[in-house]
Amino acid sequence: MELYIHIPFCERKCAYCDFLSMPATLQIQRAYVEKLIDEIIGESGGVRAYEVTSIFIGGGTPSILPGEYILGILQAAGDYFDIRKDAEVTIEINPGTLDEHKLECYREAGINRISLGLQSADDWELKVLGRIHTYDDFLKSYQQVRLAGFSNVNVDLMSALPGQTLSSWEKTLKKVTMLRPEHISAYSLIIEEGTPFYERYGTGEKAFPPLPDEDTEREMYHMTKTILEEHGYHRYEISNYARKGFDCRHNTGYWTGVDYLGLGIGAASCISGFRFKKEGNLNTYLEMASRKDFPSCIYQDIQKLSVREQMEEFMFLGLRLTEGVSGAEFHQRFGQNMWNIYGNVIEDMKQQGLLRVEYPIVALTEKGTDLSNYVMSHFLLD
């Protein structure tokens, strides 16, 4: 089972953002984590046959909180879960919210892998995010981590922004790989509705800057698996890219069906088949830690999934993995052959050149990397 817990401040909302995550003053924060270590011990009783093999602390900005709150989350964490001596905990960090106490205490604490998030190397597409920190504060944030000793790095990357060409997609692509980060995750901008952004561009009316055309934005997705490869990096699924042994084992265990348990607000779950996840306004989960029922109480939209949708979910979500879905391990989770299942699928996407099928093995093809979401469209059950 994996652990994924939420902190959800920052110290100012990105204009792209969609997640769950707000500015807050240091009392709130506080509460939040008492409470929040309130429902690590409530939870870890119905979970005590499973072994923790990942953990992930992700918001918002975790790295905003006093180091000593990390610690106290992750100290509750191990003493009221089994988690493996070898677990895999990550903890995002924005540059301009780090010090060296606190990669003090996230080292205490446990924490063995560091997801920075640049976004960017230039300055003014920074700005358009409505990022806080500059090139500059990355560089600086990246040097502490690794003179504190950290020897697993992520670095965010985001593409398609609005004003973004090819060649300041590439100059920041070849900036990172100078730093020789383990991992580089490299995701295109998605205009969420809600957003400052989708005020601007998700309307149909003209905006400034414009973003990048479909074509431009293919291109750069190429560019980035070229260059990535070119500095050591292998892709092992759509938008990660990893040295080889530093494939993010927390993302593998989602991609790949592993149970997993979400703590602290709108944290979402997915264990022995049920779907759930937490309550999601501030003030009512603070109010509600307070119950008895705590923290039962805070659970919503609990979903049974079906077989049928287990198996959509197998194929759609494996099949963003480079490595592709496994027709043994399809049978031997859900009994059934996986081409009696979606044989005229699988042969249809293949004869398209969308798949390629090592029996027993079905993958993505270059092709069909570019037209994934048509592709697993096709895996949905009717």
The other form holds:
Amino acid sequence: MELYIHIPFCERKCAYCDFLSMPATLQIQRAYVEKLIDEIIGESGGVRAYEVTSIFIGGGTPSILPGEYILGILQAAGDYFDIRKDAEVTIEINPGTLDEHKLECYREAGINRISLGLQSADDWELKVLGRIHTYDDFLKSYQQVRLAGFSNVNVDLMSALPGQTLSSWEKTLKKVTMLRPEHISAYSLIIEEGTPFYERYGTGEKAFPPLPDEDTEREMYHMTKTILEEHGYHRYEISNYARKGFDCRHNTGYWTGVDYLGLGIGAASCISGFRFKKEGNLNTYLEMASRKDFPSCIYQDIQKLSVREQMEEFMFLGLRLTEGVSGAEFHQRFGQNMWNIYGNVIEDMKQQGLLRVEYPIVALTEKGTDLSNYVMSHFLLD
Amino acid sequence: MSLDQSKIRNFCIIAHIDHGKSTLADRIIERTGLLTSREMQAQVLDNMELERERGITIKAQTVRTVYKAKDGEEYIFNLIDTPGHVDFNYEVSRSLAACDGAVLVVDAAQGIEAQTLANVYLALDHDLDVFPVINKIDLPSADPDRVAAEIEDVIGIEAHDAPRISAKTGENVEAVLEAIVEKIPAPKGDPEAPLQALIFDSIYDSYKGVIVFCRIKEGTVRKGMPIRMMATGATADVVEVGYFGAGQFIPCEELSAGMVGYITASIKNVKDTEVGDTITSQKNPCKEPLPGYKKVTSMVYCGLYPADGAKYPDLRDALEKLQLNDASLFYEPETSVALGFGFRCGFLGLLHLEIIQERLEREYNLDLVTTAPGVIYRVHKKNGEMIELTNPSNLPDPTEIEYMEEPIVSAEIMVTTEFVGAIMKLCQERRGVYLGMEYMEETRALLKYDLPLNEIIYDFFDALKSRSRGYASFDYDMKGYQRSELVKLDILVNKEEVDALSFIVHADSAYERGRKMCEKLKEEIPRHLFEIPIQAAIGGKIIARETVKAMRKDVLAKCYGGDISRKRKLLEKQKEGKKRMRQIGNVEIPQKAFMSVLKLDDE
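I have the form predicted on its own already, so could you send the form predicted together with its partner chain?
Up next: the whole complex, starting with the chain shown before.
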């Protein structure tokens, strides 16, 4: 089982961000962390049989919290959960929120992987995104992380940004590869509803700075793969690249159907075929946390996945991975032949050049990756 | 039960749409005391859900109430409701024929409109006594003096003593009730004469069969009497007679000359009881039917197809049921390469079409694809044969055609003078022939045009409203057929002709229509994995082209634990969208694209 721990705080909301996150006083941060620890303790009873293989502390900006809070959270997790010795433990940090003391706390807490949110190496693009840092701030944080002895570091990047050009994206990629992080996540910007970007770009009207057109966006995407491969990174998922042996285990778990338990507001879980999420409003969460039936009282949208739904998810999540899905694994999990259920779809998509089949493996082609939603929608059963 | 004819008043209310006809009807029913306020729905007469939403009355309905007048006598009021749209002109005329007088409602702010005039003329044609009522005096912009003068000037009926009322607030409605007693003549007719009853509506009830709404002109009808419909020749024995309570049928012993009521006779099909027909007694028949009967013909045709081909039998059943209640609905099976099995349906007009379509979707829960509506063209072939063409796909080869004719209507458009230019331009664009213009008063004019019916069935009414900021009103009558340069415009999607998108158009507007159609389809057809040309062609010659570019990107960059439910919903939506598509070759066309020809006016 994997643990996801949500820290819903940041210094300031970025213009594209639709995550559950907000600025908050230290007092509120402290109250939240206390309740979060209660939640960890409360949840541990129900999942004693599970061994935890990875932990991911995400946000928001988890690094905004004082280092001791992170230490406290992970100590509680260590005390109450069965955590494997070699578990991957990641924290997301943002440039401009870090100091040496925090990094010491992270080491002491057992964190062994750092995910740094850079997004772009171009200060003007960072500004348009509403980020609080410059590229130099990032360099400083990156160096601190390395000096503190972390040997598994991810850098988050984004393409298809407003005003971004092919050459500025190329520069970002090249600058970052020179730093030799073990892992790079490179997303195409998604204009999400409810964000300032949606108001500016969601209507389809021309806005400034303009978003790259679709052809340019795809060129950026393909260029990402080319450049990163030249520098020793392989793409193992639609938007994720790593040097050999450094695929993110936690995230790979989401795409391969590993059980996960989400802790903290709005966090999603999927355990033994049950999907649910936690209360998403901070004040309500804090209030409910003093109830006797906490944390079960904050469960929402509880849903039992049918076998059919589990099969669908096995396919549409698994196909995100470059290595694709395996018929052998499908059979092992569901006791049925994948070709009996999806043979026609697989053949149809193969004919259209969207899937490649190397029995028993089925995976997206490059073209299939560009059109992955189209492909995946065919894997929903009637 | 024998009734004193002098205490009966058979009347209707006529008005332009939105001038307050239904509201006044509500007030009359309320004041005559047959209903408590609690029983009143917002508008009692319009009892079909759809009618209430659209604010118009589709099927004529009727109610009988009792009014105790100031002279101390009780009077029976038969209020016969009339439909309010040009599509239903014939039904209106039959309802009027069932009355002895009419209350003309005119909006105190807007004054006389095109339909006001059309309805008044129709009423006068039927020798009805018309008296005006000026409504909506509670509006700040009300100007009853001006409107009264206008009624006298334009229509030429007395209006100085017209009741000035607010049907909405109920103000002065009593004056209308008294005026009905005073000014509407009592019916005449001999109860002992041979039966002569006018059918002005009929509905189908699954227990009673067809319920015929009629006005007894001469004679008496009672239970058990063998009757005959003079035009259709159908015969039956009367099972029940009665009158119309508010929202219910109240049986009685007999209906005699002067009365309005209903007859049931185990008749299975409304086709046997056509509106306008005369009912007489089999044993003692009248010499002649009542005048004015006309067979109702469809003016507008379109193809109706079930979105899901498997629902074809459901659509057939639904049409069958609707036709039980609506003799003016015509349908016959047809097939389309693009859409599969469906029906070619005929309607009185575009509104009638929309109503049927909505009822099929709402009451019968059917998802429909509608093809472009068209009119009946007359195709004269070189071999002397003449075809009435309702489906463009059946147009014979051009080499066999001598010439074609299209239906023309004479239209009257009333508009404030500032918009005369804009409306004339619109009529010109729609190939209208200008016949003349009359000034009703300084600020308003009545424009007269001959217009091809196929130019007004799509969106003429919308265009008229938008180009006059809602001020223009419009009425039309069929005039006849006229020779015209018509061509069939074909649409090719990915080089394949889509039969359901073909339509007949005048040669002069073909290029423009073809271009707009391609543009519209380009917006409607989603991108595929390959490029899709969309072409308009006449007889194999391409006249316009657009291209739907190939889809290059459809990917969700990010998908972690919390995103999975959302991702599923996204994919489900995508899959659901595909279900609403029609496969033509290897192109999927959304169903609404088939209706895109309806909205080609850009102003």
